[in-house]
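Next up is one chain by itself, shown in structure tokens, the form predicted on its own.
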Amino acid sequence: MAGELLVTRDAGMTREVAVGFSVRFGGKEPVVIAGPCSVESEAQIIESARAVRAAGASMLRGGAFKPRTSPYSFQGLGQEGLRLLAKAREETGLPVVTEVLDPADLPLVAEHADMLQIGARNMQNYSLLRQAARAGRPVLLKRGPGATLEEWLHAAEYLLAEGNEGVVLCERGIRSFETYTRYTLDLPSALAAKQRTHLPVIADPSHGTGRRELVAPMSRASLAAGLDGLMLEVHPSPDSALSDAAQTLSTEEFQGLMASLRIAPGTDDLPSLRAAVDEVDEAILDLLWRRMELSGRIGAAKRQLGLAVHQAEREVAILGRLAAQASQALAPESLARIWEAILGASRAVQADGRAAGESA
């Protein structure tokens, strides 16, 4: 039954996703992923990035591997695609998705992207989709081009059984009769997702139309129908990309895009970064306290089991998840005194027994 499942708790109620420290899916503003169809050099990876950021773009796409109908066309650049990306994320700073073809390559992927994309390809390789899940990192998860909608949520159902709450999903184009364009941009089957789930939904326009003269008009349409971003396949020279050319925006073409959607480019000044940065340390404070107030919980009932407030293999444990799960933005040494703090702060709490907040 579809109210069993997990894609369908709180259902029209989006959750937010996060990747990495800065790009929220599900947010007020809309997520806007751009980059060029297939990593073909660092000169190209690397201008392309600067370009999307300048113009305004939350996040950098970019494939590595990449699944081609032919055996004989470009299949990417493999682990030097993936090192060219993370190249890329160090000089712009945007956090970067890419493809996944095999479970084989899962470790290598997640150790170089901030998310994974699960392509149209492989929505049902439900092997892929189990192990993607158990990686440490968000995942994006593109409709296949024949799947309908209720196929595409149990896909997402194999992602969410495995407790990766970080899905999103992305709409980019199902077959068709019509032979015009590449794909069918199936907007009301992705409004139809955002209703029916708890997901974040976007649109792929670039794959959904296949035509480059389409592209913009349809991103307007994806956003002004409410849905939550856009991933847009954007190259600096798009005549002689090595994939996707005829669908593939111009980086003027994007700034133009950009500027008509009204998503300006972040501004880069000391007073506006200051102001970010105190926003972020106002969640980061609200969640310590969430967390203080668990912890008076957890020490209650470690006084009722008779348990010792250190646990040390469960703090193992925990500093063990948390860097598979961090960025490269912070170095494993960081995040451990970080978390040595906040959990010795937690043992305090515990050993306290009171919950934070309540007075003496």
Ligand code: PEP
Given for the second form:
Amino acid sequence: MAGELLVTRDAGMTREVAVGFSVRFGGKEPVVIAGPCSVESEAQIIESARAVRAAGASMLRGGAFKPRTSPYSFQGLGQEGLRLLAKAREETGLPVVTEVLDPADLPLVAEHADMLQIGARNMQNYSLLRQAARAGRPVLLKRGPGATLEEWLHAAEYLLAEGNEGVVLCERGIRSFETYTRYTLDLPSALAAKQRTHLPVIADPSHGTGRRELVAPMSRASLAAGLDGLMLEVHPSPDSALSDAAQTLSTEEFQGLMASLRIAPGTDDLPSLRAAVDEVDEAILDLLWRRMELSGRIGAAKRQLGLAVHQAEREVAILGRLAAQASQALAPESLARIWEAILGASRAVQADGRAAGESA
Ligand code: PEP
Ligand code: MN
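With the form predicted on its own already on screen, would you show the form predicted together with ligand PEP?
And the full complex, kicking off with our chain again.
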């Protein structure tokens, strides 16, 4: 009876989930969580935290207790990993999310982390869900690779039913017949989860593809589709990562991805800020190109109707509307000067029928 679930209340009206003082899932800005698959050493996690913060990440990830397919694979640093995560938070100010595997570890994990992660393999570990919900921290609930949308939402219901409203869903790929990718990132179900619930939903394209070269485009796709954020695996030397090397981005690759997502760097370092401004300029140029293309077609439409290119009242209306919307960061005189130039360029294009593909 989906209609009676807490999780489906106010479906589609995302409620914000705060983590620490600085992070809000489900707000205007996407939240990017980044860091290594596993915490490996103090130097590795501190360097990772500094690099992802500088690139604009707003939270740090890192596994201390690792759910590995083989019991002989690296299992994580455990309690020492938690201590190192807390140290990385102290150094960078980034809130930390880390996975809890065992209810017995909950007090310790909740003490060191700002958000608890329930991993894909534990999505239906109901005893863990119930106890994690009561640990006094927001919870990131990953979708099980074999779980349907309904099962995922019901797992979230366990958390909400315990009175924990700080729940964020994370789509991390499901098992499909395809083996080229590690899992199949199921964006339609992630979007359905957003439409069917009030919970923020993020994507994890690292586990969702298992392939480094697919992580950036799937990150862009996830945010373009309207999800609330990303979880990404990033390591200072990804090829030597102790877990999930093949899907892990280098810090440079992560920086490039963040620039392409137009997420501002979290640093005052001049080259990074300039790289971010260059990205913004390119976006502005692209929008101007689209405006001029439309202007050319407007010019043709005006000619057909026998109207003059210059329509003063329309320009006054445009400027008035924009002035009402402009943020305080842009002074009214600056806004007017910029749009006078844009409108002037548009008039020139309209007067020149060739821009509309006509012969003059
Ligand atoms: C992880 O994010 O560290 C992890 C193990 O992911 P998942 O539970 O999605 O496999
Ligand atoms: Mn991993």
